[in-house]
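Take a look at this single chain in structure tokens; it is the form predicted on its own.
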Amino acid sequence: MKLEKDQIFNADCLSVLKKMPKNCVNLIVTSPPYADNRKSTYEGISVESYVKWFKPISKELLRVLKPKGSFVLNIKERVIDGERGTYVIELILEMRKQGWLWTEEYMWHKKNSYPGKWPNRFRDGWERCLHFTKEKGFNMYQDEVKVPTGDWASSRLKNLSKTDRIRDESKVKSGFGKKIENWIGRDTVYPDNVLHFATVCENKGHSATFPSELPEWFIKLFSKKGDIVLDPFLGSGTTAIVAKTLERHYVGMELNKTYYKLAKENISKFVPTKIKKRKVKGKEILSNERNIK
């Protein structure tokens, strides 16, 4: 199958992936159905069979991903009879056997997680975003996700001690020393691996829509303009829309016919008009102006 850019399929992702050429996509960002969830729309995958179900999919994802590409998997173990399941951990181990490198784990902190009370735990305020790669030397554009330095800098950098100016060495020779002087004159810094995004509260026609900020952050970090972003569990089309907004190409699969139609409708509403340059703290960036019809 010849890979056509900017297209989605109403089909099982595994059947489509098998027809795609190898090494053809730059980034995969997705959130598959969680075990025993969404039974009314996806029939549900049992906890016992989840790893077995996902392994053929991850095998094909490994094949179609370019050598320096990345795979970001948003997933979270559910509670079963008062105990957290282990199927995500088991899946990670099996994917490593397939050849995946489990490079990093990002935490999505859900700033407005659903309130509730349970006898043996608190509400879920975070989800995993597992980062897998094929090689240790993968594409990563860290400057694209820098964050403001913060208010601490204005006061902390006023009066530097002798220690603050010492070369990056710690007293215990651990290699984790801090040279505070390095932060003088910097407006932005690299972020940590905890992402603070609110969940989608309004009705989007899909039962598990993640916020656009989530795929946006990873698309900026692991791809560049013109790259191809794949979401094998497209849902209402969020990943494709964000990819298009950021001037990337997209490929998506959605098994549910209702959600497929919704994704097509949502994507078609996005009409890019022009790219406008603007400056943020002296740095020129591009902002995509668009109309929603």
Contents of the next structure:
Number of protein chains: 2
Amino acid sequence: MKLEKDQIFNADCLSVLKKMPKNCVNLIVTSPPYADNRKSTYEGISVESYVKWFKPISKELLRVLKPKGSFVLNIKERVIDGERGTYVIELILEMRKQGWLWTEEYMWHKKNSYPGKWPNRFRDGWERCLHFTKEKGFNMYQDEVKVPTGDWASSRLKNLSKTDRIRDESKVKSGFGKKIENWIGRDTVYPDNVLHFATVCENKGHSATFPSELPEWFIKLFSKKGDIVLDPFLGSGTTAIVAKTLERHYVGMELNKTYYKLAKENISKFVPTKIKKRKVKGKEILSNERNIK
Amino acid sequence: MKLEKDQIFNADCLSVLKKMPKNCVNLIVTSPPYADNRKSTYEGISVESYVKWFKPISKELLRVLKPKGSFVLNIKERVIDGERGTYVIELILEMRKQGWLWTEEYMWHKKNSYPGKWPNRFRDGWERCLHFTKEKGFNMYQDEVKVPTGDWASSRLKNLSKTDRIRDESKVKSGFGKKIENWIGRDTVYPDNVLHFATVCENKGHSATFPSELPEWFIKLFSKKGDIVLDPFLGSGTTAIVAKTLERHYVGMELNKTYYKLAKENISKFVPTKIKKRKVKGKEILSNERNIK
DNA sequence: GTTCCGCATGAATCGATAG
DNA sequence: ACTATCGATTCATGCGGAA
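Structure of the form predicted together with a further copy of the same chain, given the form predicted on its own:
Starting with the chain above, the whole complex follows.
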């Protein structure tokens, strides 16, 4: 299969990945389905089989990723019978056996974590963003995520107020250069490996597993314009939308038909491109043309 | 050996632990020496042998801990040859085999992380605080660590009281006063599992140190007055001082003679005055801060 | 045009209940 | 005894309507 840019598949990611050529994507950002506590699950993945389920996928991801590319895995283990599940840390060990380098673990601090009160724990306010690479000398564009110093920056990080959000959205839409302009005269510093983003709620209009700021940060950090960003569990399409907005190409898979349609709808709505359907060798693929407004 | 309260040992913790009776301490809080990359280390523990070195200690800790007690392990894996070391997550798996329950993983977000710049990673801004227990029904005193509400409620409360003062002057019996009381009663909430503390000044490269706020938070959360708090890697004595300040008893071990003397000196210097507390909204609260400053 | 308040909601977890 | 379902708990956030 030749890799067509900017398309999404309504299919199991493993089957699509196997048809993809090796070393073809620059960055993988995804948040896979979380494990399900129920013993017998027909759509979810059980806790017991999680590692076994994910291993063939991570093996293919290793194959399709370019040598200097990165794989960012957003995940968090469930509480199982009063304990934190061990399947995530077991997965790390298994992926290293496959050849992945566990380069870093970024922490996503969710300021608005799910409420609740229990006798043995507090609300869970963070998730892992595991950073895997194929080589030590992977691409990392640190200057693209520098943050300004001073109160303005820290307050923006801790609390995305309404004005900040407007600024943030315009920043994404107009590209990164404009943001730099806004910060001229200010000192900028490199961030640390802790990310402060609020989760998205349903009332924002579209449900998503992670806020757009999360893939945005990693896409800026680990890819450049024109690169290809892959999300094998696309969900409602957040990764693809952000990638396209940042002038990267996207490839995505989503098994669930409802989410696939939602992603397609969201992408067509948000991305300033005209999507055309085309038949190639009996298969329907997507190609896009630049929409010169 | 009979357990003497409020004493510290200048000895290898394992040898002392073995002499201690079982089920005698209520809480263990410690930050063990970090693994050392160098092959032959004088006092450090090599990366390869870290799990093997720690297992007999954690086995004894399991024995001396009371059934409803907790073990809080502050640790973070080093970067080894460009990758995060796996010995911490391997240790979690091994400790579960010993009988420990991996109940939770708290996250210490270091607000002022150690500076530096590397081509493949950012500054490390967080450490793990692994929470192990012997039973599901362990002791947890959640009310002791409540924090002020976030911006949402505080700004709302501020505005409510402002408009309400006006209404109160005009309408004495409006029934609105009670509503305010409900809001005021809600000015503290339960925290999540992310702790925001600044690091302490760099100690002279020996055993890992944490700010006093860290043991303070866990001592308040997992023990009550009169309980016994153990730190098998006491360092300069932070855990013991905080324990005593909070009217708990302490037991500590420190192998390094210099640090042992320092700890003893620090503890003896300690005058049982009030621990540093801050006033927030007229209420005394913990030094933990809900928001990133 | 702002600011402010009411309300719904979210990758949750525990304990009790029912089969 | 083991498993599935359900109600209670909790708080930061965004949206929409009101002041």
